[in-house]
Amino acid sequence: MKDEKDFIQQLLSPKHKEKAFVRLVDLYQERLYWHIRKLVVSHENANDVLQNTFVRVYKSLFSFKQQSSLHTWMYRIAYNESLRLLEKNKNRNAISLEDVQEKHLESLFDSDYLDGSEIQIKLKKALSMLSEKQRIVFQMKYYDDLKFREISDILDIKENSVKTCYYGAVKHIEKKMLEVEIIR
């Protein structure tokens, strides 16, 4: 974003805060929604997490230390809010990781955003076979086009670990794309 420091000053200014925050939502709502959606899967949960994310951003603006970009900071909040929802649902339902992955696969075929092409289905199946960390890193890099440094900041892990995780996921996906059968 151009002139991010000026924009942050507007967000912190009592006089301009409301207008600047509306602009912030307009700029980031769709990107954050899809980031969240890939983590929590359902549209309803993604909307809830997105709303919670913007509430947290609004309440936390004065504590933003500007050690990372505004974009990275908001992605981290969205990621943490997504994890809160997933943890809450996991504790409520007490389901296994395999059940979550199976549910995720089932939801792929019901999604309005999946066009049903064989390659897309194979990719989604291959993604579902990754560890949670690999899947999240891959999605942030591949779909959200984030830099390794940004992913490192969002997930609070070393940049080299992010790279290792990403390239391991790519290798796994390439292998699985060749062997995965589509079963409906």
Contents of the next structure:
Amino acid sequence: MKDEKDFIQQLLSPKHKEKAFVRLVDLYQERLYWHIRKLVVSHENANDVLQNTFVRVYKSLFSFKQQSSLHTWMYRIAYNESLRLLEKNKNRNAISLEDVQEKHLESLFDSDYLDGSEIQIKLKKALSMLSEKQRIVFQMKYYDDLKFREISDILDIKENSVKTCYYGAVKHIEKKMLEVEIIR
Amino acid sequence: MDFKTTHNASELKRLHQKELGMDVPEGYFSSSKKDILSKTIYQSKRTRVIKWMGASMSVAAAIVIFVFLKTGTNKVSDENQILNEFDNDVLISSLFVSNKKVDTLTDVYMLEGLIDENDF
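The form predicted in complex with its partner chain, contrasted with the form predicted on its own above:
Let us now look at the entire complex, which starts with that chain.
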């Protein structure tokens, strides 16, 4: 924690700001990329959102009130930037946010990166059947390894609600993966 | 220093690739880092240089205007000074004219005046 406070001081100091910011990019670039990628799905969109996130972080550093950790604050910015992009795409195509997510998931199944292994397909199908909120909470907990409290801060929902969402999602995934197994 | 130690970068990549089928182009993160820094630190440096140049040019322009105005004012004041010196010289030299000469001059002036009046 002391390390983080020192680091924030460096980020705010005109003398050390630039060096500290390079370090911040090194530390968080990949984590934020994967967090964003799961929300916006395509690599191109994730790249745009990642750039915007760091630009916003750089410009807003002076207004960071340190009420949450730097880690949580950056995830929140990345999350909001992802929503902004999805909203923009929704307005452009005049379809709902859930449709955008669904469309993204469909495109992911056609992605060149997906090698089509059984576990991937099962998991993707199970994830696509979750509600938007459940999917986001599950991904943040399972893949991003965030704490319930951190997810609650990022999504601005109560911690208990986050827990309920997560455990509900886990149950749903287990059930759906079993169903897929039976159908196959 | 690392604030989150559980999932490191390579583990994250493996997890996303293996379980979600997501991957990134080769060398993406190094090129992305360059893009981010060019939009943040370097952009801010560029803005600072432009602002500094703008400020310098404004100062230079102000100096040029000041010098120009100052030179113009000096020219005018030089002319005034010459006139003042001339006036002073005239006043000073008039002090050296003898009373006798002044009386003669006054007499001649008055005499001429009288002659003129008689003519009409």
